[in-house]
Structure formats: structure tokens, C-alpha cells
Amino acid sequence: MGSFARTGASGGIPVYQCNSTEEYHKGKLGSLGWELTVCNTLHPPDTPVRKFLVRSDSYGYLLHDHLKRFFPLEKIEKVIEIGGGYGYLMKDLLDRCGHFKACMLDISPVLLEKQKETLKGYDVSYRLEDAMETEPEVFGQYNLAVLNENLGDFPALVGLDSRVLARDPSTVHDPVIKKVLRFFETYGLDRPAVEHFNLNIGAMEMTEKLCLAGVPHIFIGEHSCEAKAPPALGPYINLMSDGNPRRITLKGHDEYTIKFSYLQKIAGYHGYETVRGPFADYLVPNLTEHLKAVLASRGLYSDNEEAVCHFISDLYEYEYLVLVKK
């Protein structure tokens, strides 16, 4: 379980919970072994999943070539990655863009040390801090901000009563509920159709902060609660995406899938053009009969096939946003 803080709400509305992974990442995280990210899965050249892609390559190289479609990477000077994992993505970007001056910002001292090992010899600076507390002026120094496979770790409100959205802000004393009402009113967010819903409040705040800082190019990638499988893979992939951020239980903490449509509206309000899609846009699966047979087996016959099934599902459950300042 992640760490939860219970807060009472006035006016007879039930309490909500706030899911935070701060304590885990600052003091308990020892490795990402329990969180096999898409980036880490593609890192070893001999990983069995690479051969099921149209182009067998690392995550960072494939993402680099995808980003070139939307803005000129050769004109980017300073890049910051927030929550950089083991540093594999940034290493790939620096291999392709040797002119980058990079900064790695991470809340985890363990992961920051691993990034230093991976990026030894490259022009990189490091900041050990919580991005939620970083001054906007810091982000405003950079031409590109990258948040890959980590926004689900940012604070989320769990079990929020939808009746709070009808409250008059002038009658609300809880600062968290005031913040929720501000987001819905300012950005015209769609109201949930369920009685209780989960809200990626931290992801929304982080997106807003980067937009207000005027970072001209932003990349975000994470599990989505709005993902859809293409018709050709409908019989093989079951995505649990009902539009309400879903809890993912991991070792020592929980994270939540992201409602990308909310982040799009926030970015659009602040003058950003947005491109959104599944990771499969740049990690393109080669839909051969062999792959379909592996997916149809649900990975029951070998560990490698189980890994392939999980990986192909992730290519559609993960979504990305490319934000470019107009």
C-alpha cells in the first residue's frame, strides 16, 4: 500500500484519501526490479520483446525519432528529465543529441545515484528534490521537459465524492477541495459520471506548473485510464480503461493510471498544441501470425511469452502527450 492521508470534508460529504508515494521513493525504494517499465524492458539488446517490434531498438532511440516529427531536436539546448529511472532514456537521447545539456531531477536518492552511473561521462547535472516543490523558474530554463512512466507516482485523490464538484467554492475550507474546484472550473474538465472517482491531482499540478513555466516542449508518457486497443488486437488484449484512474499495487506503494484528457485540456488552455497517442505509435508492434498466436496463448507456455504478452499490452495501455508551445 502507498501512504494515505485521510482528510475530512465539510457539508456531509464523505472523506477522500490522498495517495502519496513520497515516503517510499525517498527512503524505501531500493531498485525498480518490481516496476518493469517499458523503457527498462527494451534496454537489453537481447530482450525477447524487441523482435516483436517493426524496428528492433531501444526505447530512447525510438522515442527520439518520434519526437523529431514534432519539433527540431537539433535546436534544443537544455533538457530536464523529471524522475529518470535508471537513466537509460536520457543516455539514448544524449547519444543522439550530443549537444544537449541535461539535468536529472529525482525525488529518490537511490535512483539519482543509478542515473549518475549510467550517465557517467555525459554533460549532466543532478537535482535531488521533489518536482512538486521545485520553483517554476527552474523549469523555465529548459527547452524540453521529459516525464516518462512516472506521473502515476504523483499524488492522487482516491474515492472523491462527485458531489464536491457542485460546491460553492466560497463555502469550502478544505484547501484540497478548493484546488479540485479550481481545476474543474478553470479548465472546463468533464465531470465524472460515477459517484466516487479518483483524480490525478499531482499529475495535473505538474502539467500546469510546466506550462506556466513556459517550457516550450514537453513529453509525458504513462499508464492511461482512457487507453483503447486497436480492433485488430481487441480479441487478444484486455485493457482495464474505464476513464477513472485505476490503482496499480506495487511493492511498498500504489500508483494510479492517468486521465490524459484532463492533462490535454490544461495544456491547451495555456497555449500548447498537443499530440496524444499510444506508445505503439513509436514502439510499433509487428502483428505477425506468430505474435497473434503468442497473445492468444496468454503467455501460458513460457516466461518469455508471458513477458511478450505483458509488453504488447503495455504498448496500448501507455499513452503519451507531446506538448509544443504555440
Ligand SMILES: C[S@@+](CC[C@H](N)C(=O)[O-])C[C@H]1O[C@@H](n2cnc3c(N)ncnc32)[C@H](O)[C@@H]1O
Given for the second form:
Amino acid sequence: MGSFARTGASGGIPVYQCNSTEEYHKGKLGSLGWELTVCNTLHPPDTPVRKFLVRSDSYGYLLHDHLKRFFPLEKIEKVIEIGGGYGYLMKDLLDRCGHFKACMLDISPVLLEKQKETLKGYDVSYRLEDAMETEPEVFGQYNLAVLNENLGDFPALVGLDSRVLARDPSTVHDPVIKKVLRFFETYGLDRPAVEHFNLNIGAMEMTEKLCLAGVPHIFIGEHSCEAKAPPALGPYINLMSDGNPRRITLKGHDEYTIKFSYLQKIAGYHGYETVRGPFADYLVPNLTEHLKAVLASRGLYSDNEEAVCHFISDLYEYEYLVLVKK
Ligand SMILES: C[S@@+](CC[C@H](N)C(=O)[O-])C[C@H]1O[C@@H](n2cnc3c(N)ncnc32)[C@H](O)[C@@H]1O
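What I would like now is the form predicted in complex with the ligand, since the data block earlier showed the form predicted on its own; can you produce it?
Every chain and every other molecule in the complex is listed next, the one we just looked at coming first.
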């Protein structure tokens, strides 16, 4: 699905635009260097942010220890990671679970090569493809699917006119609007109380596809548009999340924060138990007086402190969803 705008029957005013990162990821992406994911931020053992956590460790090890509370990791064999970036998370998971047979699926040839370097010597297969186009049967072979910080890259509808939600599906010809109506109808999604809204249609389709394929264990982590700061941190961090997926402009492409409540409803409908929370549940910040002082300064006095403020805020702006098939 390339980026495009679709106008109403009367022409002129767009009913929605579609944001796609496909072209960027297939052809233009050279590295993730400028797009610092939480996982990559925590990767270097000497990164200054690790010491602000209760447990100073890598993202993958901390996530592994959280996941084992919900998933019987020792019994899980076949694992697929979609959009694995540099492969650091999978390397950590394989270090902890040497019995995993892993598959890395990625749309970016450059990143898939990088994953092959990181995961050299491990039992891993690779698929270069757009996960939106992967046949559901492929996913159905896996016991665990991991999607960390990538659903924001999947297609999003932007500036969708909320009046379309009142349309009778039998009178609608545009397949995208038909799909939107199907999602709202089938899953009983809350209707946004604004004239125009953004919709993570790709993330919703991906979640639905994994659920329909019957993958018994699924982990999703991404920037949320419904994040909340805990009361203790309210005075220090200011989260920009009003429930409408927000555009984040990055080098060469835009991504959108995720409306987790919709993904949770989709999974619930398909018979999954869901656990949802902020990344801070497993990347627990150590709220010392020193950290409070850094946060109170808003990182204005040094680049390092600015990075720490950004990181701590990310721990609450990013949410995760653990899905277990009942
Ligand atoms: C922001 S990076 C996150 C990388 C890694 N998971 C991390 O947390 O550091 C997004 C990843 O998703 C991949 N990606 C984006 N859209 C995709 C799609 N439609 N199908 C498969 N992979 C995709 C990108 O190539 C990249 O590897």
C-alpha cells in the first residue's frame, strides 16, 4: 500500500490519506542509527541510561525475564520476529533460550543483512518480505511472534473523516473504507469523538492476521498514543498522547503511534488473554533523588541528561501487549 490520498464522492476534500513506509524500508533505509529504538539505546553495556534502571541490563534480557511470567518459554520452539532491526533482541532471546528455532522476517534488505551478522552461529532462518503480505499459514507455524517497535511503521490512515463511520457498508465502494467499517463493526471499536482521526490500519490487520493464524503467544511493543505517566512521575514527564495516533517524523519517513486499545480488542475477540502495560514494567526506572533532579531540569544542562529524560519518558510512552491464546 503506497502513500496516497482518497477524496470523497464529490471530489476535492480528502476523506483520508494513507501513510506508507514500504518504499523507504525496501529501498532507502541505510541504517537505524538516527532512529534510536529503546532496544538499541540499551544495547551498549556502557550506555549512560542503563544505570537509571533498577536492573542495569540489555533490553532483550529484561524482556525475556518479563515474558517468562506469561509464556512457557521452555516449551516454545518456533519463534518468528517481525521487523527485528539489528537483531539484538533475538540474540538476547537465543542466549536465554538456546532451544528456540528462530525466523527473522523483515521488509528491509539492509536490516536483514545486519541481522545475519548479529545472529551468526545461531539457528536462524530469514525471510525478506513485507509482513503485510505474508500468508497467514506462514505465521501459523510459529508458537511465538515478536513485534518490537515496528507496528508504527505499518500503513496508517491519516485524517480519516469520522463521518465515514456512519456509512452503510453496502453503499461503500472504496475497499479501504469497507475494511475500516468491518473493523469497527466486528470488534466494536470505540468511535473517535473528533471530526478527523488517524487509524493504524496496518497494525490492526497484522494483529488480526496473527490471531487468525492462531499463533498462541504474541508480544507487541510500540510507541503508544494512549500512554499515561504514573502519578509519581507526573510532575517530571509530559506525555503527548491524546488517544489519536500521532505522526512522528523521522529521516525519510513518518510513523504513527499505536492505539493499543484497538489491538487489545481485536485479540480479545479472537480468544486471547491480554496483558498490557508500559515498557517501565520490565525496564523499571530507579527513581532516585538524582534521577528526579535530572528529570526536573528537563535535560537542559547536558546532552547526556537530555538523553536520560528522553529515555525515561519513552519507558512510559511505549506500551506492550502480551497475547496468550486461551
Ligand atoms: C524501528 S525498527 C525496530 C527494530 C527492532 N525491532 C528494535 O526494536 O530495535 C522497525 C523494523 O521493522 C521493519 N519493518 C517495517 N515495516 C515492515 C513490514 N511491513 N514488514 C516487515 N518488517 C517491517 C523494519 O525494516 C525494521 O527492521
